[in-house]
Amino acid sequence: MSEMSENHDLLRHSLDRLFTQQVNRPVLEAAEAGTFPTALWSALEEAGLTLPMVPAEQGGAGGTAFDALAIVRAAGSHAAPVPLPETMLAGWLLWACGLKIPAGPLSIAPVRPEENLTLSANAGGGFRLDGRVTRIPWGRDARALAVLATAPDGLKVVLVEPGGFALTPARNLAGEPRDTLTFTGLAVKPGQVAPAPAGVDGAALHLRGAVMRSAQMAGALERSLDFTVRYAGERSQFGRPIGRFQAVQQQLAIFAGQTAAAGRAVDAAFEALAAGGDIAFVGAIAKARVGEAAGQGAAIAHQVHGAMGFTREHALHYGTRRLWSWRDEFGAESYWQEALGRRIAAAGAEAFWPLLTGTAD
């Protein structure tokens, strides 16, 4: 086994370890009932898994964008209650351009690429910033905001801190908040400016939301899974387990076909993103088929479970409703395999097959 393998291993049980002490379900019951929950994210910080990629001289840990699919993906499988892919894709883009990057926890705007948001000049010498953007992640509980805005002379990423701007509260089926945030001739100064890195745009951070948001559902899949191949050892019916009836035995393999496909497409994503390649291709098939593989999984892990599985005593509903809620973040698996549809097409046939086994230049 190399030292990286190793060393990844302990970071998975060390994840595990950490997520297990720290997420119960009096803290998921009060994150749904409007508790951010502190304590866990201080543990978080603690122990450097906010900022995985982002370098230690500007506080965040150094790591790499395996060690980030790591931190996300036990994120997922946990039903953590905190924006960990929110606050990584936040830290990373303002380390990007040259902006501090404020402690706490972080998140992104806008979040779909049909949103705007402005950027004008003031006559005082700074900013004011305009627009209305939905569907926030934890927009109510961020110390601060990364946002691409679009100014005369360019797109510019802001530092948007609390408070200016009116907040109408939402969230999604899992109870997370999912926030409209409204800005009216917000004030900026010109220190919580910079050009967009070469490269980001809309388009960029939308994919790279897809990317950590799969790998959260790669984790919750995982973890569904699991409960429910349990549950099916457990439970009896005229005698015997229900899993070892042939029809219960069918439907969990095809569930765990789709974890492990769901996984592999994550892995190529978070792969090519360590390579600092173009992760548009894999990224967008990781996007769709992790969220068709959310759609199946979640629907046989009820089946499997019967009606325990929709009450709220039983864990289960705590990661099929983020299954079911991140599958449409974004975007959905229908708007990623047009995007690929789009590409492939564009590409012609004759690059079809390099561009699927990954040898097109």
The other form holds:
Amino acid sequence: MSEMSENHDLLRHSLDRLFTQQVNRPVLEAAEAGTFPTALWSALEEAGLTLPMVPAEQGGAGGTAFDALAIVRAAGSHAAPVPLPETMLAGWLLWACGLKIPAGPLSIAPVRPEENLTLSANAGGGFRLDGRVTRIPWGRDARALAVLATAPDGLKVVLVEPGGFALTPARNLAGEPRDTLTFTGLAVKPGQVAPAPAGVDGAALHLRGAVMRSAQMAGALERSLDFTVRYAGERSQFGRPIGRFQAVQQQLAIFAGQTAAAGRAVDAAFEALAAGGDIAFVGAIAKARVGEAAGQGAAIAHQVHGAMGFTREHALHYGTRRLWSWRDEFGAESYWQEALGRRIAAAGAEAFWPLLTGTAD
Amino acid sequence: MGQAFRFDPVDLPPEAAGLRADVRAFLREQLGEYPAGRRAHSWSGFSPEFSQAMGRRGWIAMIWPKRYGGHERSALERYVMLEEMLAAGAPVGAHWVADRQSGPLLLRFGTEEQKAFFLPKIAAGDCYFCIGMSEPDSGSDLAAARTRAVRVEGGWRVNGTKIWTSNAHHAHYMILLARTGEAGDDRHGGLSQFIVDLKTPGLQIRPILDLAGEHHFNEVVFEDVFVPETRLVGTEGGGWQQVTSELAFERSGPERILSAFAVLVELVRAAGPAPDQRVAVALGRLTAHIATLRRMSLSVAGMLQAGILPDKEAAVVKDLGTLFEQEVPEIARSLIACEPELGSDEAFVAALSRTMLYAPSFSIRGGTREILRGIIARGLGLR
Ligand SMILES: Cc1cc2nc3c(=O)[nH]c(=O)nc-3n(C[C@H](O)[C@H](O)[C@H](O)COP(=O)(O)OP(=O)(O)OC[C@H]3O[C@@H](n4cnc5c(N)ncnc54)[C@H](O)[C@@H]3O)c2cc1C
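Having seen the form predicted on its own, could you now give me the structure of the form predicted in complex with the partner chain?
Up next: the whole complex, starting with the chain shown before.
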């Protein structure tokens, strides 16, 4: 355990160094204006940070879920404008079904549970992909997409390369690409298709997306709290730092509590990923709990920053606009709360405590 | 950067599963069908018989040395036992303070004679303590305590008034915080702790009824009460440091997240197997909160076990935990229509009503919400 946490301290430090060097205002503003940060992406790839959980033979880093957590959390903390979690998820999908993982930034589809793509046999051999998916992260920048599609003989994973489909650009509140992709008979070679293995389906992908966004949010909350505490120590009014006022201290204490809860909820989800626990339960808890913390934390961060935090000039918004976006991606709080609530209700009152303690039969 | 607070992950030890099963079997045998209105008393429930039965099972003083009647088990095993007791609403109130606070205080600061005399009795479930800290003019500002202990031949003479003393009318002893000298510049000097036999002449215990009209706490008046020399705990004048060292234990346990658990269970029952969306969403939200709080509270237990003193983290757990506990009855009543009535024979109504009348105390006892947030702010470096 202590050896592992020492390794993670090292990892955390090198992540912090890399993101501090590579993510700055020009990079962030350029990304929002449409320029993908290739230098940042190359640095991440060179450091072996883009596929932490994929075995080394498949081009990954052969690490654990905890490596993935540290990386995604740090990326969230620094507002890194790259599809790092999406690439990890695409890598997971492709690796799980034995397809080759291309280099470069990757994305996944669909990301909304109600959307569906279909794969059918093409008259001239091979397959065709049809359907429309929305809110695809970095759809325009992805070197390839790992796509789940329904075929007559079951669910498939399809490796889709750019071109040959229509793309309507869209963005989230933080200016991150969230594009609409329309596939109309896109030709797919047999070598780009594999049956989805057991346990890999739309729900599993959506859940993992929610866990990834939770980790990004935990990082963004931690960083926003840091910013806010620092600002409260620097900004003076009435002859003293505003952080000396009890009203401000009480707000920051609430923020710290929410941030701590978010961090624990995310740890728990990655523990379940690493140990093969009840990820459906713990992952839903993470997204629901962290999303709630995100709203409260962002609101307090802005209140304490006053008008300064309301400007484009101040860096606070790189975090808070992401918090407001990410909490609604891969299912908002209410989505996961409802899923949890239905499960609790169906299990019944006597099963509630065993479920909470992971001791249900 | 980033992580102002430290919540290390914990793995429950392998023994925990068997222990949990044993506690559940014990609870079934001891409590049977325990009504929701009783379960809602949570750790206020007072039953010497139950405490003694727990003592026989080795579930009091679980982590103390064997030579003082303890069982040398881990803090995490104790956590598992406690959370099972609280989730079942078991009446653990009689020995609660002695097991959680007074015993550990004596273990750390007590004399050999004190340890040998008190600890085995506590471990057996036969000896109960109460906490004499608050006074009419000294609540959050504990350092303002005015109850005074003056040196006399062979010991001390105590005069003053303690208030809000839970279970003083049932307990055998009080850990008294009294002024023995001048406060000094930091206001924290001159306080000392004593073990006071509650049957000592000159000591009067007067009931104070709570919101529900129940007698849980008391006013305890000292008029020339003699306390023998041998009943000073730790060092004279070291009371403040000793008291504050107890707080992480007092603030982060499962009792700070499970006080409203009976309502939650009855809410799940009342919601039925296929609730409407509004109810499902609310249930899921409460579940996400309690599950996360449990992990935070467990994490503090793990750090205490590792010898770290996570007092800021404990304040975070208590603040979030009691917010949650107070939210539970508010949300429950918004989902299931009922008019609250104590003693209702409907389980949901009985648990809800009881908890509603207890809830205001959750964020007052053991350090108010505002004081805890001050501690958290200090942890952030703001004070
Ligand atoms: C059910 C129950 C059981 C209890 N059992 C015991 C017991 O067994 N033994 C014992 O010794 N005590 C016990 N207490 C007392 C408890 O410890 C005190 O109530 C608590 O410390 C607060 O003190 P107070 O009630 O005097 O409130 P006060 O300190 O007067 O506070 C009143 C309000 O002012 C706020 N306030 C006070 N100071 C500040 C500040 N500096 N900044 C901002 N806000 C502030 C508080 O947060 C609170 O909202 C019990 C209390 C309850 C409700």
